Structures are given as structure tokens and as C-alpha cells.
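One chain is shown next in C-alpha cells, namely the form predicted alone.
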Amino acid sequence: MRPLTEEETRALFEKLARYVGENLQLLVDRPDGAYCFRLHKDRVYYLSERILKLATNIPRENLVALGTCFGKFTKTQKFRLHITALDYLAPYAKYKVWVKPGAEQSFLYGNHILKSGLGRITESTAQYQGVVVYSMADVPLGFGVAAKSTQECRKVDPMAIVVFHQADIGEYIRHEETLT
């Protein structure tokens, strides 16, 4: 468990404000004290400075996870977000997508948003934006990425892809061996 380089941070930050824009500070001033990303074993945590002290205490070679995974570094030190950050990013989300009840079922099981499943859209979003995807009871259900901007969508195929697909929570039971 080591603090992140700044290289690491850039690119932490970097794919963390595509979701939250200028939002980020809050994740890491937050009320209830002092919150940090430690990096152990290519895997960024998210903690409070305060169990961070606490976990000094354990021998690194003896330490499996630490705090919330918010997601690892590849091997060409791309970083790529996991779904347990979404507990996180989802208050916090500036671009936001509703899917209607029909499409959650598809999204969840790891396939893109299609504009017949599309509910809402946050106005201005931009192609390539970060966006949380949403239920229509406002249960945030995974990330994308916009394909479409919000002027496009309107006049856009039903049949076109409107939402990358991400990262969604069925993910805990496709990939459980595999989180941390």
C-alpha cells in the first residue's frame, strides 16, 4: 500500500472527472473527515486517513484489500474504473442516463443502450461524456460512455447505440471471483 505517483493520479483524476466533473474535490474533502487513494498490488482504494494509521499496522505481504476499490491500472498503466466505485460517483454524477424498465435487464447484463431504451437524458451532454446510468426509480445501475450527445439523441434510429456500456452492478455476480 503506497501513495499513487503523480502519474498515477493524473490518470486517476482524469477518468474520475469524466463522471463527476468538478465534483472530484468533494469525494476526497468530505465532512466526516479526510478521505485518500492508496495504491496496493495495481489496485486503487479509496479510504479514510484515519483506518489508513490503523492499517500501518498490518504487514503489506499480509494486507488483501484496503478501504473501497475504485479500480486498477492496467498492465500500459490505463486506468480502469470498477463498479464498487459507483456507491461513490453516483451523488456526485454530472451527466446522468435513465434507462426504462425494459433495457435495464439488457444493460445489466453487460450490453450497450440502445435509444428504444433510453428514458432521459441529462440536458448538454456531450459524445464521449462519462455518464451513471440510472433506473427510473433512480437506482444508479452502472457507467457508460455517451455515444450520442443529447441534440442527437433526439433524432437519432431506435435502434442506435446512445450508451456505451461500462461497467453495471451485475458485474458482482458475472466477475465475483475477480472483485475485491
Second form
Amino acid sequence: MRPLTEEETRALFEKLARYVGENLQLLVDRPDGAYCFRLHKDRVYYLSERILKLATNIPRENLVALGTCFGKFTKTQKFRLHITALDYLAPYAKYKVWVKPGAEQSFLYGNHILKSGLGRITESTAQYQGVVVYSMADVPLGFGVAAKSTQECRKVDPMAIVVFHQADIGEYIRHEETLT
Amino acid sequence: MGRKLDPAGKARRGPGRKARKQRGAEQELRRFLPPDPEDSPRKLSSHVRRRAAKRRIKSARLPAGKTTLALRESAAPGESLPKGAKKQAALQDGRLGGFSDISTWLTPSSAEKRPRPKESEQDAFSGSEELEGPRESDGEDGSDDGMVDDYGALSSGDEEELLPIEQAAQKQKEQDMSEEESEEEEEEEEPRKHDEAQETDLQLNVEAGERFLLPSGQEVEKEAAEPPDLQLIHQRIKDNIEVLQDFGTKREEGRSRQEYLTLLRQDLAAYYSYSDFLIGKVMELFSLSELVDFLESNEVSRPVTLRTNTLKTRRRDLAQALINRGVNLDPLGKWSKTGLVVYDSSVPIGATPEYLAGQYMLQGASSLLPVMALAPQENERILDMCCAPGGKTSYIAQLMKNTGLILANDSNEERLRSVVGNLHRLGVTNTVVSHCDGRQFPKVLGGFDRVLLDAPCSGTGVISKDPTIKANKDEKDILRCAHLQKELILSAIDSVNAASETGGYIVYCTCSVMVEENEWVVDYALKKRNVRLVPTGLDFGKEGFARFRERRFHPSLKSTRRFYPHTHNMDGFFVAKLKKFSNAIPKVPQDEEPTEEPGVPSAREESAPVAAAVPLSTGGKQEERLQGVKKQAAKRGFSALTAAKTELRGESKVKKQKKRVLVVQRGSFQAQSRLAKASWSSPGGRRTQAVSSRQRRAPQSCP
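Other form of same protein, the form predicted together with its partner chain, not the form predicted alone:
Up next: the whole complex, starting with the chain shown before.
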């Protein structure tokens, strides 16, 4: 377990900023105590300093997880967000997409969102903008990338993909062993 | 469709902004309404009026006692309402306070066969609303209240808020209901009497019939050759138990009770396919009447229960969401504010979007209990020693509202994957997950406020989940578990900080019903460390054993709790809560490390009176004897055999004399042990080692 290097921090923040924009600031400076990012076995964890102090006592090979896992660095030093970060992305997300109840299940199985399943979308979403996906009952389901801008979404045919799937909460069941 | 007018004027609490009803129109309207709706009677149709008159006449004829009884029952507003409403209503009646055994779901049979509500309940309500407005809306409130009591949200507050119009409506409703019920009861009375008479007749016939006879030697041989006839065995078990319960009159002449019991044991093992060892253990544990109930209930699975994750949602919202998905559920019981029982479901309950979003956790009812006993407070440091798969850990986090620290440990790294997954899914952020060996614990990290030890066990309480336990477990497995548990409980106690302001508690639990893995382990910890048992805070469940067959445990073991599948309809479970009152570890001489001695307390009984009697006897070899005594006193959990040896070495010459002394001094010894018992009852203070150890030994040896 160690703090992130300069490059790693940049990679992480760039990725996070795609979804939460300038709200990233709120994640780093929190009013309820100091929070920090730590790297452990290529995973990035977001945790409060109090937990950090406790975790330093545990031998590195015995430590499995701490706080919330945000994602991992690939072997090529790219950062990949995991679904476990959703709890922190969802409240701060700038661009959101709501899926209809019928399309919920399809998204939770790892499929892209089609125009026919699109319930609502934030106005002025640009193409390839990171978006957080919600159900119509405002339950966060995952996140992805807008395949079309809001303007284009209005015109395309119902079977066209509007949001590329990146992560969904179905992965808690499908990929439990690779989450951390 | 606009909003319906609700004269009660209560804003509904619900999910999301859209779903929430806003205050406004109702309040405005109430100002214009006439102030006293109490006096003006409702407008009734002619038919209803006629029926009411009839009812009044009938109820006048009834004896007063029956009416009050019916009144009590009638608090439940009709058959169409869910059970939750009934329970709530009963609570309002004020006759049920606190947790109790009588919660209806606890009985195994009822849980399986609860009919699904005919249609969506909402529809039913809205359909009849025009006819009897206040009454039905009241019923709906009741059902909601059943769900409302999350942590933090007060349901009692809601009841106090009842407007006068509501109270009046309620009164009216109760009266109506009581009249109806009494009517029905009267009709039923007659045939019931008739039935009872018939039944007693039948039973008399049976009694007059043939007696149950033990099978002869030939029969046994014949049966051994053939494949077992289950029907025959089942009948024989029934008859056998009947005889055993009234042995004096029903026995066959010349046959001992032991023979009957052996046959019963064989039959039970064959019928339920248990190993001979396990069935013997179970027979020791339960009385005959309970025995079959226990074995039967191990054949049926427990109801699926789930726990609301209050970090993300509330129980009422979750229940509503799941009902909309076609899940038939109910609140778990009065003792849990977050639990729900699932009767049946049209969707896989472990893969709904609500589950994936972390709004609930599938968790047995029994595994809520140790966490409730632990009662974690906010901002504490808590250790969960054997945490997989993370159900209890997340419940702890939920009770702490994600504050403080939790160290979730498990020795199995494979199983920790599910812990990490569950914790993230449920939004728990205050946890560190590690995979150390639990026995190393104070070395890794200590000074916790509370420790939960859900020890690995033989699993004899969860046979319904894993039937292989029936055949696989033998004496060795149980003792191996017990040994590991003793090591774990000591390290759990050592990692607690007794000086903690809010805590200093250890909760020990297992999903086993064996005494070796439960009371014995706790008793061992009581002897080894400065801890005492405190009430678990669970008001139901059976008391732990303070004595079991030849074993004598500390009397305070009564404050531990046992849960059985047949009585509580949850997995067999044991919960003990310990309070550590000093960080010092009582010293034990290194060379006399305790040895495992599972089944020789009877020998111990012999040696202990000797030890107590020795100082009283006179003779030249007093010094030697005193040494022997000291040695014995220092040794705890020692093998009786070695004890006897030292005894022999010390005073082989005065052996006979001593025996005589023993007999003479018995009286004084008993007085002494009584004294020791008195001091036992409050193990609060610290004593010097020699004294305390002797006192601890004494009551054990004196049954």
C-alpha cells in the first residue's frame, strides 16, 4: 500500500473527471475528515485517514481491501474504473441517463443501451461524454459513455446504440472474483 | 387522475421526489370543513343499516367476556389486510410489548403456507375507498406502519399523531369488527364441540388397542436382510416415543428403558439418515417430545429472509419495491427493524436490481442476532474475526452508520472475495478486509472496543442447509472445532480493550447446537480470562445450559441464548455476550498447559473433593499434601488422571485414612463449596490466583 505517484494521480483524476467534471474537487476536499487515495496490489482505494491508520498495522500480504475500491491500473498503466466506484460517481455525476424499466435488465446483463430503452438523458450531453446510468426510480445502475449527443439521440432509429456500456451493478454477481 | 383527497392529511414518505406527496391541499381544505365530524354519523346505506342492527342485537345476547376477547382480535382490520397490519394493530392494543416468542412467523408451519394476496393490495383499497373512506384508509395506514419502523424513523410518533377524526374512526371500526367476529364465533362454537367429542372417542379407542412391542430377535434379523421399510420405521418411532413418554404403564414387561432407547436411536438414524454418533448427541440434547420436531425441521428449509440495508434505503421503500416485482414478503418480527421474510417470489430474489443496487442482503434470521447482541455504537473500533461472507459485517457497519472502523478478518482468502463484493455492493466504506489467522490476533492488531467471533463450527444447527453434516461429522470433528474455538475465543478476548469507554464486549456465536462447541467453550473462556457473561439483549431464545449431563458449567451461562430450528424457525444458533473487566491475563504456569479433556469430568469429580478435604485432615505429611493441593489448584482443565497420580505420589501412605476423613468431612466440604458458589455469582472483582482458581473448581465438583 502506497500513495499514488504523480502520473498515476493524473491518470486517475482524468478518468474520474470524465464523469463528475469539476465535482472531483468535492471528492478530494471533504468536510467530514481527510480522505485519500491509496494504491494496493494495483488497485486504487479511496478511504479516510482514520481507516488508513488502522490498515497500516496489517501486513501487506494479508491486506485484502480497504475503504472503497475505485478501479485498477492495467499493466500498461492505464486506469480502469470499477463498478465499486459507482457510490461516489453517482451523487456527483454531471451527465445522466435514465433507462426504461424494460431495458433495465438488458443493461444489467452487460449490454449497451439502445434508443428504445432510453428514458431520459441530460440536456446537452456531448458525444463520448462519460455518463452515469440510472433506473427510472433513480437507482444508479452503472456508467458508460454516450454514443450520441442529446441532439442526435432525438433523430436516430430505435435500435441504435445511444450509450456504450462500461460497468453495471450486475458485475457484483458476474465478476465477483475480479472486483478487487 | 389527480391526487386523491386524504382527510387524514398525512404526507406519505416515499422514494424519490416525484413519488413523495406534498402537503397542501388537505391542510387548506381542513380549514373549511366543519370542525366536529365525530358527532355526525356516517351516511349508511339501508342494507348496511339493517346489518348493523342485526349485529347489535346479537352482540347484546353474547356474554361480556367473549366480546372483549373478540375485540382484541378485531384490532386487525379484516382478512384482506396483510399480517403486518395485524401485528401492528395488536401492538397498538398494548398487549404485546417488546420482543417475544409468540411472533407468528416463528412457528415453522405457518411460514410455508401463507396465501398470496389476491390482487395488488393497493387496487383493493382504492376500489372500496368510496364506500367506507376513513375505515379503509386507516387499514392502509396500519399496513404501512408495519413497514415503517426502520432505524431512525419512528413509528410510535406516527401513532401519537392520530387526529381526533382518525381515533373516532378507529373506535368505530373496532366496534364493528368485534360484532362481526363474535357473530362468527358463535356459529363455529357448536360444531367444534362436536368434533372434540369425537376426537376423544377416537383416542380412547386407540388406547384400548394393542400395545407397542419391541421387535424380537428374529424380526431384527429379518429386517437387517431387507432394505429398510421407512413407513414401518416411522410408525415404530411414533409408538416407541409414546411408550417412552409413559413408560410405567405402557412398557412391555421385562424390557428395560435402555432397550427401547437403543431401538429408537437405530430407527431415528435409519429414518432420517444420521450417523449413529450424531443422533446420539442430538438425543442427549433434546427431550423426546422435542427430538422428532428437531429432526423433522432439519428436513425442511428455513424461510428466506433478507435484511434491509439502511445505508441505502428504508424497509418500507424496499418492501414496496419488491412487492411491485412480485415478491410476497412480510416484516420479520418485532425484534428486528430491518428484516423481511420472503414467502415466495416470481423473480430470483438474489438478482433483482434492488439486490444489485445494495438495498438488501440475503441473510438468515439467526445471523442478525449476534450483531444485535453486539450492539455496536458509532465511532467504535470493531473486529469481526470470521467475517465471510460479510452479512454480519455489513450489518455492523449499518448499525454504526458507516462511522468508526471495522476490521473484517477471515482466514480463507477465497471466501473473502464475496466479503469484498458484498461490502462494496452495500456501500460500506469503513471497513478494512484482511485474511490473517484469527488465532494470531492480538499480535496483528488489538485494542478493539468490541469483537464479534462467529466461530467456525461443525454446523449442526444448519443441517437443513447442508445435509451432508448428518453423515460426515463424528466425535473428532466436534472436538477439533471446539479446540479451534477455544483458541479463537481467547484471542478474541485478548484483542478487546477492557478500558474502552463504550465497549469491552465480545460476542461469541456458532451455528452449532452442540454443547461442546458452545457452553463448554464459553465456560473455558470464563476460567481463562477476566471476563464475565452479560445478558445478550435478546429476549427470546432458550437459555444456555448451566449443567449438561455430567458437565457442570458456570451458573451465569444461563444468560447465553440458544435458538433451534423447531422452536424459532431459524437456524440452530448459539449467542453469548461477554464483558471484559480487566486487561490482565490470569497467569498460568507454563509447564502445565491445559490439555484437552473432553469427557472425563466424572473422574474430576472424584479428585476435587479430595483436594478440598485435604487441608482439613490432620497428619504429619501436611506439607506434602499442601503442595499437591496447590499444584492442583493452579492447574485448570487438567487431566484427572495426572491429578490422581500426583495425589498418589504425595500420600500413598495415608490413603486409607484420607478416605475415611473424606466421608467424615463431606458436610463441611459442602458448606465450603456453597460459600464458593456465593462468591461465584459476582465475579466482578479480581482475586489472587490461588484462591480464585480453587473457588472456580469447587462448584464444578459439587453437583
